[in-house]
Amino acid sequence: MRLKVEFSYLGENYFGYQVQDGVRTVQGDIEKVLSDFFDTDISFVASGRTDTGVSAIRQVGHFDIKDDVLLAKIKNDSAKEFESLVIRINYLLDKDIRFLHVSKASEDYHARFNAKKKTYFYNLYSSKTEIPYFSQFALWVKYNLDINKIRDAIKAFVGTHDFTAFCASGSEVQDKVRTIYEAELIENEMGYITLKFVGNGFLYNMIRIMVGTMIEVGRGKLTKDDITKIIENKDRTLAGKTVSAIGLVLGSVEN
């Protein structure tokens, strides 16, 4: 039986999602708990991997399990029994990871390949002095930023483009064409801003580079026309710096 899982995690204490030798990862923790709980080896697949320090509000994954092994833990595959399963697994997981929902999926369902849209948020704030509360989940920018310039320029990312200029060097991905459905700036009354990106997929460090570029726009160093040219020229050196992962969170996955 294939089970679909919606889950959430705080990434600050993990070296990213994907299993790596010698370091703590989200996937590693989940697989260990599931394998111990069901007393069998479990491989857990997510819709995509997140980098070191990146969190997720509603990530999607799946795992396969034999019917008899599952039914040794729950009475049947009803919604009520799966709710109980979520509670029991969360009791075993570290506090930084939580299962939100478990359900039976079709055998051809795949968390990664079925993902149609992903929504990411990046939080940041501009202040001469650091604000400790914000710095738990947002990037501190010491420069004054022109919010209206960012609000206008971020629209240049919308559409289907080759995002080579916004991909970290060393990436092994050959096809760097991605479609961005939404790119907008959201203001919060508390004093920080959020940059929202909705797309069919994202390259390695793509969002963090786009945010770094938007900061340069906010400082008056780049314009909306410059963003268009950077995309067309496919030159990484023309884009902004790769900002910290502290403000990045995967909001949701549509599949």
The other form holds:
Number of protein chains: 2
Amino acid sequence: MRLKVEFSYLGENYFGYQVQDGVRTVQGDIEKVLSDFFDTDISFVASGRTDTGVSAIRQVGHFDIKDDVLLAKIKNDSAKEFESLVIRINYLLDKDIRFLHVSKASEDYHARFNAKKKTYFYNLYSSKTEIPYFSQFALWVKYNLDINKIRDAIKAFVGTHDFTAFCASGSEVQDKVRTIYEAELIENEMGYITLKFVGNGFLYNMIRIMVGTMIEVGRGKLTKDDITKIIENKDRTLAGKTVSAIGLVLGSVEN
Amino acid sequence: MRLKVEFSYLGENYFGYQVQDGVRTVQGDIEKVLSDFFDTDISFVASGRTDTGVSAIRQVGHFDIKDDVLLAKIKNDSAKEFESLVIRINYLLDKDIRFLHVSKASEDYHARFNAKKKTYFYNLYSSKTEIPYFSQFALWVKYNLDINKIRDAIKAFVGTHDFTAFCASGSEVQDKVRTIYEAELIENEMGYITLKFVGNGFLYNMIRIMVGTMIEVGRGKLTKDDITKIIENKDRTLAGKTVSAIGLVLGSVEN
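For comparison with the form predicted on its own, would you give the structure of this protein in the form predicted in complex with another copy of the chain?
Okay, now the whole complex, with that chain kicking things off.
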């Protein structure tokens, strides 16, 4: 049986999602708990890998399990039984990772290939001096930023484009065409801003480069027209720097 | 000379603002750094004491210093010299505390008595299962909450009232009349909510009790009219529980 899992994590103490030898990863922690719980090797597949330090509010994954192994742990595949399974697995997981929901999926369901829409948030604040409270979850930008310029220019990302200029060099992905459905600046009353991106998928470091480029816009170094040209020219060196992962959060995955 | 200080801190590793023997406090850290830096005992006064774990985005304080002691460290009392002073003091402070601004104040200025308006934020989220990313800075509420009921009922706090029902028992303050200028619910795109309170002052645990009471409203256990009656009756036992400090942040102080 294939099971779909919605899960959530605070990434700050993990070396990213994907399993790597010798370091703590979200996938590694989950596979260990599931394998121990079911007493059989379990491979866990997520909709996408998040980088070191990046959190997820609602990420999606799946894993396969033999019916008899599952039914040794729960009575049947009803929602109620899956709810009790979630509680028991959460009891075993570190408090930084939580399963939110488990359900039966069709055999051809795949958390990565079925992911139709992902929402990412990036928090940042502009201040001469660091604000320690914000720095827990937001990037500190020392420059003054013109918020309205960013609010306008970020719209240049919306649509279907070849995002080669916004992909880390060395990425092995061939097709760099992605669709951004939504890109917007949200002001938070506390004094920081959030850049929200909704797309059908994102290239390696794509959001962190888009945010670095928006900071250049806020500083007055680039305009909205420049963003359009940078996309067209497919030249990574014209876009802004890759900002740190500190402000990045995967909000949700639709599939 | 009396100096006014705007400062900021992440409260999670401190036993609150106020100096206490044997534990780490914000005031204790600041007084130690200032006393070492100026090589004389310095007492630091803030606009208000925040509880254990509570952060401040922009808090205000003052301290007195002899002119010759100050002028041994900076050339004159120009803004530029105070800016360099801020940088040097921040270098000595733990990264969880930052001075944002220092300026000369009149001799009768007092950070606490002159505080005219304070803004507090309280973050919380409703979810069956904990969301580890939110739990860094927001209270986890397991119940379903009707956001619109809270949005409406929170307005009952606005105005000048005797807030005895919303003050921790044992408080020594006699005059429990306070004015709330603004009380509102703000929805965050990421999925949590923030309750914002602006007032001329707040009693001990007042915000945490108001938030606990708003949770009862969101659950459908209390109505907006009940809030008005609870205020009138001045009975602490009718209001909600005092919620944890996890979601509380001092936003700013006007004086």
